[in-house]
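Only one chain comes next, encoded as structure tokens, the form predicted on its own.
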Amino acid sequence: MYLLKRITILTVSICCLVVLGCKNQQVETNSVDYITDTSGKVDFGKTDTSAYTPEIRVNMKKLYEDKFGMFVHWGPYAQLEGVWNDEEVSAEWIMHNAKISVNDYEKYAAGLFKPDKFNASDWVDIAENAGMKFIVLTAKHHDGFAMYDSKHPYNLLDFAGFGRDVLKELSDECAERNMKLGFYYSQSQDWHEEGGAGNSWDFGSRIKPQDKFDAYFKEKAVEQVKELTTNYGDIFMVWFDTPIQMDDEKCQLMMDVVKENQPGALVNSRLGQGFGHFDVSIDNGKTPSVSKATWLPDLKVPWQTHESVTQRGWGYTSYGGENDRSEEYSDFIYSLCRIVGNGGVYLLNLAPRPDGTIPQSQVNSITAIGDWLEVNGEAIYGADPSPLKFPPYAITSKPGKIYLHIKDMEGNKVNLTGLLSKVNKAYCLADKSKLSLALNQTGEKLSVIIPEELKQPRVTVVVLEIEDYNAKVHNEILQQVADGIIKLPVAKCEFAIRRISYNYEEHVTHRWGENTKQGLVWTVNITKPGIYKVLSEDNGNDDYVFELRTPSDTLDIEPKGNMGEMTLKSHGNIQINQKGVIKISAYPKETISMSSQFKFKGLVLEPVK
């Protein structure tokens, strides 16, 4: 949820995307709310390396080690259970989507919100049983309501008349049980305040006059972050969101506030303008490649992504918060494996009911991950990414070991291409006897046979003990083939920024084209320079234009025609003048909305004779 020229609300259904635009509109199953654009010229990396102090390094190393945390979206929106005027609207975005006035939201949501069954010990039990090592709770979401004892009167104790500070109870419980705690804080969007960004139905515009936003930011946002970083013990991180109207000065001020009160607290990149200690993807952001772009020479800095066990939003709804998702437990586990294998950290969201209890269906979802981690945690906690930049499936590593994660395994053979290090032994991680598996290794090709009795439910982990401390792999730079053709599949690209996603099943982009910084970058070895005809494999879009770039030339590509059908389309010529390893990239030029359903599989460059 980043700075944007427009706020777009997305409904994701099984077969279509629908942009919500009218009051009280009913949404389809699996809807999720998003903001499309990013902020500033730099998405991540503006924070100077000097900000990685010894205190920050301790927590960054812990974040890298722990890999897995619990996100919690909880506030007055839960009181409405996703429904307004008898219509199913959305979860934590219900005030915005249904255009609920401040007065009505105060009366029917915030004023009634009294979570008397909240039990901090139960929450920490749930996180521990799931194998989660830290918790991040929404201290204030976009509705502007503080979930703690704030000096600002719009808070759980003063406004709702609930005589308990749930953040204090949770922070005390976490401290007692060595569970790290972080707070989500919406620094820019505040639909309750005239000066906060986002509320156009009560206050006339989404973007606020600078003087009003400055006053809001100084008098409420800054002061509340001071409270959160002062009154609740050691804070692991402050997770900011949607940096609308955030400039460098405001971002630096927030960095300074956090540092002054919590020298070790990590700040995420959604603070805005490239600031922060670690980068964050779009919601449930997937990537085709391992990313170490955020690593420092002497510190492994992971990127982070997040998804929810709820459906149709991040907060609680009666129609998305109680659903049995047992058939998807394998998907949640494999998401963790993929993310860690590609260099990331996984934040999995729960949505408590208005009374503070967490539905058993949600608990079951994450406990299934905990059960799996109890057996296979060696392959996750403290693990390094795959040694292959473009792994064919989830792979993690440690010195002298490679872990192959095989989901819902069919057959008995596991294949891997690209590993050059000699494998001395292979065994199943769940097998306490470490029985050696039959393996065949010829050159860079490896196969391992898994007996039926050693297959694990959901995800089987095969351990490869290798001869080298750090695995050696084949050259993954794309090579121009003998006839001069250059193939540029999305499956072999790197993302210029994290605010883009990838579909592993179809090998296509997801949500590419929403802003001009979403570059797809290929590294290619050119042996035959020349002029090339460009073919794009996509499902068509009449509005979209992206720019293909080589070091020698650029070409605008308009993927028109054959709408909804994956086809290979021809688009003019582009020039490559030099031999050797080069970067070829594609960047959006005329952007499209997330509802476009545009899918892009890659490019083929054919030499013009």
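Note that the rigid core is defined as the largest set of C-alphas that superpose within 1.5 Å between two forms. Just so it is clear, the structure is predicted and the values come from calculations on it, not from any experiment. Residue numbers count along the first chain shown, from 1. What changes on going to the form predicted in complex with alpha-D-glucopyranose:
Of the listed residues Pro359, Asn475, Gly377, His571, the one positioned at a hinge between rigid parts between these two forms is Asn475; the rest lie more than 12 positions from any hinge.
Think of the chain as two rigid blocks: between these two forms, the small block swings through 17° with respect to the big one.
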Second form
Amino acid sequence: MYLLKRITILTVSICCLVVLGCKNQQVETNSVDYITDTSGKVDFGKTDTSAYTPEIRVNMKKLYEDKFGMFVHWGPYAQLEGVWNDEEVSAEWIMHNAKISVNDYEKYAAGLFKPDKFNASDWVDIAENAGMKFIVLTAKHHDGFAMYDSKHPYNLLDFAGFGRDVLKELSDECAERNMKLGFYYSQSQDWHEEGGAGNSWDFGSRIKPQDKFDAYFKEKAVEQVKELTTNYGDIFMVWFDTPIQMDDEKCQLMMDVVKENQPGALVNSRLGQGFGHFDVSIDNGKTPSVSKATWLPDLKVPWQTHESVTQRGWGYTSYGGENDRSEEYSDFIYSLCRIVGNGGVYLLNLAPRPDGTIPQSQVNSITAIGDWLEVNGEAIYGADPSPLKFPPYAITSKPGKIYLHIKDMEGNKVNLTGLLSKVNKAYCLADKSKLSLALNQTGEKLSVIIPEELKQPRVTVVVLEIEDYNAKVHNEILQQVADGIIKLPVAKCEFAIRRISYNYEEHVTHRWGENTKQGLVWTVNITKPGIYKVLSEDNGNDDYVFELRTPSDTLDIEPKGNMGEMTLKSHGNIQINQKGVIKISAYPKETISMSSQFKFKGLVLEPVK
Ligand code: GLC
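Could you present the same protein in the form predicted in complex with alpha-D-glucopyranose, rather than the form predicted on its own shown above?
Below: every chain and molecule of the assembly, starting with the one above.
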């Protein structure tokens, strides 16, 4: 199969070169497009195709179809509402950030936590009304507290004598209502246990001696995941997090436990070491460029990102959990459009109060998405990503159709460049009569006029019915501009693997360099080979080096200086010897710290006279 894929890619490439040679135009269809040599494995790691069993495939297809789920961060931290010693500290990280001892946390958080207003049916109503198709609840977060009936005594039923199993109530309700259920489990960080990673304030160091960590992992983490995968009906997804101290053996063990008890449960990549069935490495709704790099030849494996309707953390705080974000409704909707347009799935987080109720302000935010989906769901559920690699706005597709998602539309004209398939008809998805919109298609340029009365608040979706089953497109190839200058903005590159994300508002990378495979790859048409001076636009970082590669040369770039400010800095010269379409790439030489705020906007190459 793999060989076949390589041969196909080679054949397509040769064809493209021939076409390029004749017409200087690259015609592509949206066939599977790997830009990384993944040796037959999905690009985030060690999971090979054999992990995609028939049961996993069924759920993976559902996930691809569903696109939108509810994340819930809820635990004893909610009891503290983000405040310790009269100071606003943080949400679910409060124990860590305020260095609250295990004793105090037991006394003031877990010991008082009795969420007696929890109502599973309300929660499922809220998810349903938002158009969400699955719920993922934090069964144990880093504070080590089990939110379900565990044999380990530090749990919701026993510790404060609450007595109700909220996870059981939720799983019963979900089963009855056809809502899929998953759980989040912090497998490595456990601030309550001496052997769990993370608690340095009670136990001396964040990283634990191997024997202690092994014992914690075996006795608590594995046992609890066994409980969770046996006692709560069908589990759709297991969402692990922060894989500190996880090695291959431990990851494999967790994969095996989950598989044995829940053969269809989808495991996320934060289990660690490249294990898992789908990648969730990207936080806060920051999305990567269009790539189908995680698609298997016969299975579309989506990646996933998540953000929260609350502010200042994922769990409940008095200062970030009650905020009315109605002004930002369209941002959440547009996040969803953009994520689906890039091949992803969106998990949107709510944070219930300590009593188990979900604040109305949070409900409002997500219900608005549900209302929008009620009208525009066709463009989201089950949709494929944009056929264009660098869409000017969110674009999704289905066979024979392209959906243009226009946020807060100003004026009446929508433009698109690069679509080669003939458009037979354009209409607004919200318009039940499907009135044909005036359109003008000349070569690869298209414009559609939206009458004022058909414009939607938030996001207007325009449907293009096209002649081809799969859209034919002409992906932009960067060209040298005046004086031979080559501009390489991040906005116009592809990512070699999923684990990099891009901030659409600022047009910069987000957490680039956490992995040395995080290549940024530009496709450029060179008309003037030669030596180029390299300028990098970034906000500076002292300990970061990345390597710029052309087919003829490499150059190390150290973006030091002007820390914090976006500036254009010069870094020496690089050679480009050949004419024609080439790839230029930038790869981290070593990994950058997780907390780095490094932002990179792109490169400018100036010919040296
Ligand atoms: C991070 C945080 C955690 C949160 C998660 C959600 O890993 O440690 O608090 O649950 O992100 O993505």
